[in-house]
Amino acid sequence: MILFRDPNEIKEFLVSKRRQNLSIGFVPTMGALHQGHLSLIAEAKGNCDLVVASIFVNPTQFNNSKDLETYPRSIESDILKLISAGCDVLFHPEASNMYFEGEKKLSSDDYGYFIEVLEGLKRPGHFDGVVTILTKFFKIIQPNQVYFGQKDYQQCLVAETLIKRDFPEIVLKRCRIIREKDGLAMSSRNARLNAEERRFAAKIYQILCEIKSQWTEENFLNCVLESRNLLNTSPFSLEYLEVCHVETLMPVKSYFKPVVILVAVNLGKTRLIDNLIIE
């Protein structure tokens, strides 16, 4: 595997290699890998000729500087993931690279309905700077394929939209949540929680499931309104757990399928994001 830190050597090289007609897969990640990452590249190798991750902790995505401060880093070992997992580059740059002094975010104020709500609503900004470092990496890589895990469903309709507006060469691919045994949603951030937390963790997609299972005409907002009691006692304290439309992220007032359940849940100084989507 090839290591980059500079912006303009690592374009310079992926240029090289698309003059040969290699196709680029590209895997954005802000590190502390686990197995959904590379789950990632495992699905870009088995479709591109060239697998490009990246690792950067993008700090204009950040609403909370204790939160930027606090997110798990861990290069090394992720650096010996990457190898083990077959990825052929990875980007790793430094802040100073990617944003200048007085850089302005992007704007997603209009991209729809749905950058306003749930994430967008509790994070301010968050998707500025998801717009923002999304443009500079693919101007700068290039992808014909970027890969996504679902985990971040909303974060995945912010790229497509900023995908079909701004670079339609490039193919969007939403790959499926990975989960632990207990079917937790693999993240960096449940190393954070200590060992009584983690076993309260898997009850967030229990609940999930409970819902898909009771999502019937009869029964679907009593189903939402206990699961979100449940996940707003002791030791939870809920955000938000809304039932959408798949595309526009509306809240569901009437019974219907396909529609996808999202939810935010602190789980002592964790934060913990889950989606399902029932068919």
Ligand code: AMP
Contents of the next structure:
Amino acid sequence: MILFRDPNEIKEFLVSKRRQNLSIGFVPTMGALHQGHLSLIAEAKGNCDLVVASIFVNPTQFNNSKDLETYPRSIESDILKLISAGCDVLFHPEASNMYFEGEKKLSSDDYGYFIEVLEGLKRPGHFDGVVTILTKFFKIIQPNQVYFGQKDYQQCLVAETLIKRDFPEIVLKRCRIIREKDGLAMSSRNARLNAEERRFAAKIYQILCEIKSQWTEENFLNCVLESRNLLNTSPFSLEYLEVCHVETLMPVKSYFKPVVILVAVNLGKTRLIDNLIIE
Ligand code: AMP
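Switch from the form predicted alone to the form predicted together with the named molecule and give that structure.
Whole complex next, starting from this chain.
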């Protein structure tokens, strides 16, 4: 695996690879890699000649400076994991090479209703930061395909909109959520949970599955209300549990399919998100 820290150097390298007609699959990450990230690398490897991963804890997408400071970082073990997964190129830039002093974020304001709700509401400016960094990455890497996990459901919609508008030549691949044995969605933030919180964390997916199994005209409303209560009882503190239209994220208030249930919950000091689609 070749490691690049300088945006110009990786850009030049990839231009030469494209001249050789090699297709490029790109997997953007913030590091602290787990099987969820590595599943995206595996998907990219199956479809593209060259797999490029990025590890960059993007400061502009954090609306909470404490969260940015304490975000898990493990570059040495990440590099070993990427090598084992067969990743060809790693881009691990310094923040000072990605942003200039006083630079303004791009705006995602006119992306649609889905930007205004859930993560967009709870983390003001978050998606502006996502759009800003993805735009920079896409210009540097110019991938044929880019891989995103459905774990960050709203982020998939944002990236799809950005690509449709500004980078129509890129194909976006949405990948399924990889879970621990007890159903907890893998996340870099899970490392922050203590043993007791970790046991409780499995309830999030169990509750999503319970809603799915009760998704009938008679039961769905009660089940959603009950689930909100369960996830708002100590040690949980619920930010949202919403049933939404799969594309617009408009709230679904009457019986309907397909829908996506999206949840954000705090467990101790750790904020966890998850989702489940009911086809
Ligand atoms: P992050 O490092 O959290 O920014 O995530 C980088 C990419 O990995 C994003 O596209 C995430 O949606 C994806 N990802 C994170 N966790 C999982 C998971 N458990 N299963 C599948 N993809 C994931």
